[in-house]
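Here you get one chain, nothing else, as structure tokens; it is the form predicted on its own.
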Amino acid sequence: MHTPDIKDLLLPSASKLKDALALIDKNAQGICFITTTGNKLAGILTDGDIRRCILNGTTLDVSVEKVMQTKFTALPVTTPQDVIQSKLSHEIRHIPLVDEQGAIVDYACFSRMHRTPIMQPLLNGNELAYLSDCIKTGWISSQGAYVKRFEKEFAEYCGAQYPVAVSNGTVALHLALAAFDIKAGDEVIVPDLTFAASINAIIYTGATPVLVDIDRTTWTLSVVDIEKNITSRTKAIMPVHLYGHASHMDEIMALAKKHNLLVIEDAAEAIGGKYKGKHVGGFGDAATFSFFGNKTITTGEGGMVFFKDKKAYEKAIVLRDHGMSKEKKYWHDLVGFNYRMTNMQAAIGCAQLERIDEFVEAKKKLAAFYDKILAETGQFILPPQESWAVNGYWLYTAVLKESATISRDTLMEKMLKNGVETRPAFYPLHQMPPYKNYPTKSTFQNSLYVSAQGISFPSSVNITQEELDNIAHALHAIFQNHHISA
């Protein structure tokens, strides 16, 4: 669904205000459109109008045609696109369309020109220039200057070592956990909420899940779950930085050092992340992350794995490659696979980390402008954002509050009907038919409630202002006459 037809917007003059009120809460524009016999349009009535109304003590029983505005912008439904682009503004956000006759037709909005995205990449920088040398020399595979400079590049961004780059973000999971032989008969502790990526590079392995509760503070691993899940077959916990905020590494670091379990950090969604000063990705056995399109950086697909253990990073280097020697050309000391980043990748990775700070400072600004926007509701529980921590803000989520005037579901449709793309959090992985049936001592409580009630807004570095006020318009509006007509 997106933003709705003229007829939603359409009222007959003798209709009174509780119709236009239920009108515009079901339209989620704000305002509705009167009109005479043959469609004529007559006045226009916006959301303020009936609230003013209802402070200075006009009842909802009171004709539309004592309250709507006579005076306003229409303009012919043969206007060109550009004019009528012009026309619109902050004050004026809607344009009713007519015909020569004087019935409306059709109407324009930003909204309805426009449709803002979660999320959409970046690539105005040198990307083009340096897949254009990848072309021009020829090296467009996984051989290429690009990739080890990628790996170099990103490694000393997060104060990491022993880097190696992949395909993707899945697999770089799943080579961490090859690299350490976690096999079938061991168990991995992973999140409830998380992208189900995560789980599924454990099941790659042959070793089993055991799915743990997150904090409801932080919406990481919970500490406690974790160690109600410790048995003699774990092998690993794999925190996951989930949206952007660290886990509580310190913690889980313990942990693993009392029970001698490795600790793989899923760091795909953290890029710009920070615990206690530090980079996430650099406080496990090893670290991986993501470059998806939608990621803070993108290499279209692609991923990283870094590794503190030398042995760990050489094993993996050649699983990346199917397994085969170094020294030894087409012989293969192990069943490998083919998890090999391409140069070309690798270029755009280049090209997009010379603007990294650029885009992570960008994701804070955005974050800022959401926290006072969504204060303002009233409605909402904001991200994470501790102390001790620096959230990556990847995508920005947050929790409709159970006390909430509206669900989750119907802000998102009403959010669709104002061209803005929202999305819901994380389904929790137990609820899922491929997950059920792994071991656990959790209830998820948490992640129950955070999948329930969370709901992620658009988060691209390139979002503009405009596109950012019609967000907050849609936002209040939607709020206000929602509980109006309630």
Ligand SMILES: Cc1ncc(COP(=O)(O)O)c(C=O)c1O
Second form
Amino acid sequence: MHTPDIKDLLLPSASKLKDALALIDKNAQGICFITTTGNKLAGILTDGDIRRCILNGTTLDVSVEKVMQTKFTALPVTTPQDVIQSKLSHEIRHIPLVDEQGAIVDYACFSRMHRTPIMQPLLNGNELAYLSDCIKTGWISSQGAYVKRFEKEFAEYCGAQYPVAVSNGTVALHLALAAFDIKAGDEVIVPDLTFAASINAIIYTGATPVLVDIDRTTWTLSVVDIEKNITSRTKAIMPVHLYGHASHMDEIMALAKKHNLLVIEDAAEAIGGKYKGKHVGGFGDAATFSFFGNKTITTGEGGMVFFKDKKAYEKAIVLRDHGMSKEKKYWHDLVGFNYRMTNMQAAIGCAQLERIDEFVEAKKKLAAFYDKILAETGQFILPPQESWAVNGYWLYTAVLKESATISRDTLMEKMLKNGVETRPAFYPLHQMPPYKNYPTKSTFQNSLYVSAQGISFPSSVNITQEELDNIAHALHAIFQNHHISA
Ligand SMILES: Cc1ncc(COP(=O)(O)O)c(C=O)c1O
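Please show me the structure of the same protein in the form predicted together with this ligand, now that we have looked at it in the form predicted on its own.
Next comes the full complex, and the chain you just saw is listed first.
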């Protein structure tokens, strides 16, 4: 159940205004239906009505019958869905549904008719045409023109070189580490707050991941903490451009140079993100991307690695294809993998790339919208936006202030009741069973904080104005409600 049941909205007419207030606070719908004997609908009362009563000096002990609205829209429960939907608007957000006797039996509201997903892909460009081309020509595996084209065009977009398209963003990381022969006995520094794929890829190589805290301003690797954790075994640093914001690349590259370390950027979440005017993914010795269905551009499943160095690139090409010699077919010089991207994935990717500027722009606009409505509530710390970076805003994520009037999880529940999916920030890696025994000198206060209070909002590039209005209204109602009852 994602919206409250009808019984959570019903209030007997003998109740007082304060009972209505308590019910509305609980159901988070901003409304209750006043009933008489036999559940007959007598009136409605909204949070706005209650606010007006309070401002007029009406006491909370007044009977709801005295203040309820008696003119309202109600429909027979047998009304077709499309008719009900056509009656819902931002003025009429809830419609009671009544039986033949006038008894209320259900209700309709925007969130019951529709759920705004946290993310969905937009595939209405040339995706289908290019995919059909693969099927018609039979080029459905990893041979075929789209793979090369996708590699070339995405590398051009990012201003990077030596691209290797692979089957997902996790193997992109593993392939990058393997190409540099990272192995057991080596240590790789990785942030505590990231998706598990970052650390898993390190573990696949046999190397030891060393978890390091993030900083409070960018939610990416803390440079001070990296230095604290460098040992004689450290071989690489893996900055993750979390939620689209770039890591401190100059400082990280300087540390890497000083200690002779590799840098592998995990840019899975940062398509379109920039550091000092240049796209992320062009700084480290290697950089990886993901094109999973929820990413800024998608290939369904898919990933890419960029290399700075031709030798590592050539090794990665061999490793991607079972370690098979390029000169002598079916001769294996190395233990490789099958990490190839299919022509069909790349075909979708080429179509997505044609619209990448439009998608990145849409993410920025969405972020500006959220910045505004979240700032109005006064309850959030907005996502990182350093002057030297352009946030790619893959998934708009803010931090609920510790002083906020409700908890992060209650907010998520209430948003869902209003038909809006949200997502908690990642869990700190160091707290989860597979990762908790690795060595570290970090105390993780920042990752603990962002993880506990972080919340992501729907960030699809094709989110509608109506959905945005609903999100704004829901946030407003949730926090206003809370002020009244606090
Ligand atoms: C930071 C980060 N790294 C790596 C990955 C792995 O990518 P994939 O899901 O394509 O394997 C993801 C997300 O999916 C991610 O968010």
